[in-house]
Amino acid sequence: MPANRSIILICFASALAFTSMADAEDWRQFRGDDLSGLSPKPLPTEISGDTIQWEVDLPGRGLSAPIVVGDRVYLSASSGFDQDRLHLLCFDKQTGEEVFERQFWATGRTVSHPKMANATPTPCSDGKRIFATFSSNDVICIDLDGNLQWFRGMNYDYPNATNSLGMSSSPVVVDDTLIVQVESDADSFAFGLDVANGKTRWQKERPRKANWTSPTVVTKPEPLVLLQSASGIEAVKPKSGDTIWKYESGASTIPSSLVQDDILYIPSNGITAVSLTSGNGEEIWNVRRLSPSTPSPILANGMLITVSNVKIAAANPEDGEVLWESRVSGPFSASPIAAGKYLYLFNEKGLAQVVEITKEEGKVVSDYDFGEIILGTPAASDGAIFVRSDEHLWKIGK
């Protein structure tokens, strides 16, 4: 074959690979790239055996959600009698074929409630690396091909930063800083780590109370990370950790807050809406009736949605007026995701429910029993849903 033709073919193949990566729809952290839980593309409105595109076996347990970067799905798991074997797995998004698996030993405390697992926090990515934290407070960074970049065993320095149920806060990455919450009744901290080497950029003492919430991010007028705890919300600069403002009326320690349209919706005495344009977290409204259980709130089809163990409630996001309540089959640990006017719920018994949400009602239009306990929040990418149990990872598509 002529040399110039070989070069053309190589360039063409490289262009195709680049286009495939560029066109791929990422879901790089818990509740998606923007932490909203919203899929920009329609998702299947029917979940059945016919819409399950693939199913793969997992080597260990986990409540962590899958994340999607390019044409790959990444997931954490933990195994062993003491949950001290840590797994990072990568699968081809289209076929489900395993690309790689990496295993590590936990360095911290692995004891947790039987319902939880060491692999409870959801990994995150900056598009170049995967960052995974575990209940043992081990923080692992690999590149997209699985090569170890760095490893931090936080319990070496802070052995009392743990609780009897297990840790679950999922990290977020903002530019070149990874934010990790390690909060308990004893030692309690938040950290900003350099993504390149895992070194501590800043460290803040946090309220000494067990906390399972995950940080969220404000992008305007400047990037801020919102750290939630029983004491409320602390807004900090991601690079320096400097505190900009605080909301000090308390907040839940399980469901996390939601940011959308310059408003912060806090699970606090029900739901409290706080303005982000005032610069000091000024309260707009509070409705006690909008009280979520474990799932975090979501804003879908122009409505604020909260999920309890037996019902979903829809409210006007501008004033908190409750529009309707609808019964669903719970209980739930996973937070919902949404696409257009459809809400996707996975209860702890493994029942998937697709709920059509309008201004008048919420109506279950499809359900499917996976027959396994599902506690992790699903991910969405390119019109497909990715959800895991302790035993399997599924792709649900049209």
Given for the second form:
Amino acid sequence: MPANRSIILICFASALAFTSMADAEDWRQFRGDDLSGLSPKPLPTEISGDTIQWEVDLPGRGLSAPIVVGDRVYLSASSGFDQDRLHLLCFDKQTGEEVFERQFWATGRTVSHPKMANATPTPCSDGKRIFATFSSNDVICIDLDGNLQWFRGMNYDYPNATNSLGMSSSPVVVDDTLIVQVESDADSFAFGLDVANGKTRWQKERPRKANWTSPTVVTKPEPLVLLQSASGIEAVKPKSGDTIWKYESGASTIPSSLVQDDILYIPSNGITAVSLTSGNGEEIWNVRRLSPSTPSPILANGMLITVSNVKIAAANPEDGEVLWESRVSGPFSASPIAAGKYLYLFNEKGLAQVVEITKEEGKVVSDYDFGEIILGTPAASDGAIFVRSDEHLWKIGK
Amino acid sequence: MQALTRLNFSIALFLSGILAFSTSLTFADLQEDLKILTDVDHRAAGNIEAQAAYASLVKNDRDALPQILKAMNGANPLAENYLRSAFEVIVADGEGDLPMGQLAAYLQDQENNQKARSMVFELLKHKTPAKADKMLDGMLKDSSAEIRYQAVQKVIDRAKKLDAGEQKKEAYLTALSGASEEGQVKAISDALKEMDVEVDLQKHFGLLTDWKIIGPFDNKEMKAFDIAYPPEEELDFGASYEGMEGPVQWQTITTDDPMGAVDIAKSIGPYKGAVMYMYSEYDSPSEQDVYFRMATANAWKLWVNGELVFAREEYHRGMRWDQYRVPVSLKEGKNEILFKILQNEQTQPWAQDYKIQMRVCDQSGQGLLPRTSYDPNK
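Provide the structure of the form predicted in complex with the partner chain, given the form predicted alone shown above.
Everything in the complex follows now, all chains and molecules, and the chain you saw is the first one.
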């Protein structure tokens, strides 16, 4: 083959690959790129055995969610009788074929409540790297092809920054900084780590209280990371850790806050809505009846939705007025995701429920029993749902 | 012709010189990369250098694998992970054959890094499953907890299939001789119990069951974590001190719980907002590095031979087997153990535990018995 034709073909193939990457819809962290839990594209409104496009076996347990970067799905897992083997897995999004698996050893405490696993926090990505944290407070950065970039052992560095029930806070990456909350009854810290090498840009003392929540992010007018704890919310600059404002009326230590349309919805005394435009965390409304259990709230089809053990509640996001409550089959550990007027719930027994949400009601329109415990929040990409149990990862599509 | 041969010989000599130089350079590069990776340390020390060294290391052929394994011996837990990852990448993508003989030799030497040995065993299982399975027969006492777990499980699985009788009993006793993981030991113990064989779990796990205890001292509002009451200042077992509810003296507490839990709430009193001090001794047959593995839902401090080895201020986040693992260096002979255990004032039913379970074991979790048992009444 003439050399110039080879070059043309390579360019064409590269262009195709680039186009494919560019078109692929990423879901780079817990509750998606913008932490809203919303899929921009419609998801299957019916879930059945026929809509499972692939299923892969997993080598370990986990409550972490899959994330999607380009044409690949990344997932963490943990195994071993001590839960001390850490797995980072990468699968082809289209076929489910394993691209690579990397294993590491935990450097911190692996003990947890039996329901939890070491692989509880969801990894995140800046599009070039994957950052995975574990209950043992190990922080691992690999590139998209699985090459180790750096490794931190936050429990190895701070032996008392642990929780005997397990840690679950999922990291976020903002402004080239990985934000990691390592908060417990004993030592309690938040860290801003340089994504390039894992070095500590900043470290903050945090309330000494067990905390399982994940940070959320405000993007306007400047990026701020919102650190939640039993004390409330602390808004910090991602690169410096400087505190810009605080909400000090307390917050839940399990479900995480939601930012949508310049309003912060905090699981605090039910749900408390706080203005992000006032600059000082001014409260807009509070409704105790909207108290979520483990799942974080979501704003879907113009309604704020909270999920408790056996019901979902919908509220007007402007004033908190409860529009309706609807019974569903729980209990839930996974946070919901949504697309358009459909809400996707996976209960702990492995029952997937598609709920059509209107201003009048929430109605289960489809359900499917996966027959395995599901505790991890699903991910969505290009019209497909990715969800995991301890044994399997599934892709659900049309 | 002769001149031509001489020329060929000279060229060959020259080329082999280049080859030797290049090989030694490669070997030097490999050693330099390994050195950089084993130098990574707390708080991201060496991370930047390690990134380049890792990228260089993974380009090696598979014949570099034994060198990587060798570097794991003595490496800290962070370095172990860099090296493990490089090992995996080279196994997956490197050129050349796997040096199976050298890998097997590394596995056989129990002085090598236990985690690395386990990793090598996993690789052998993947490549030669039948051979690896046969190897397990000789690994019941292996110093790697993971390998031993598999060897024990193989014997348990075999025992399950046997008909009741002496052979079955012997098989379970064989499994017990290597077992250290809680679930396996309990399964074996339950099976043996059905055959009228009682397993002394306290001894098997190396649990500390005999203590002196004094208290309660005041811990209202959880203020006493850093208050040093008299037992932190002196160990005078005949002394009396002012406690939370009046004078307190040292007394004896022992446990007959098979899993060695010392229940203060039941044996002494369900104190709230209280501090108790416990004392025991461990007669070590030699100077040795051990682990104190313990479980408690209460806050605590642990001193060994007067040195504070760890402190933990966490209340009621559950009590789980081997919840804490504290490395301790023991001297030969008597070692003094002082334990401060604090209860808060939570009123929920699930927050009433006031107990401790403590054992002495090796790095792999195998219980280590003292030379002589401690008698708290002496």
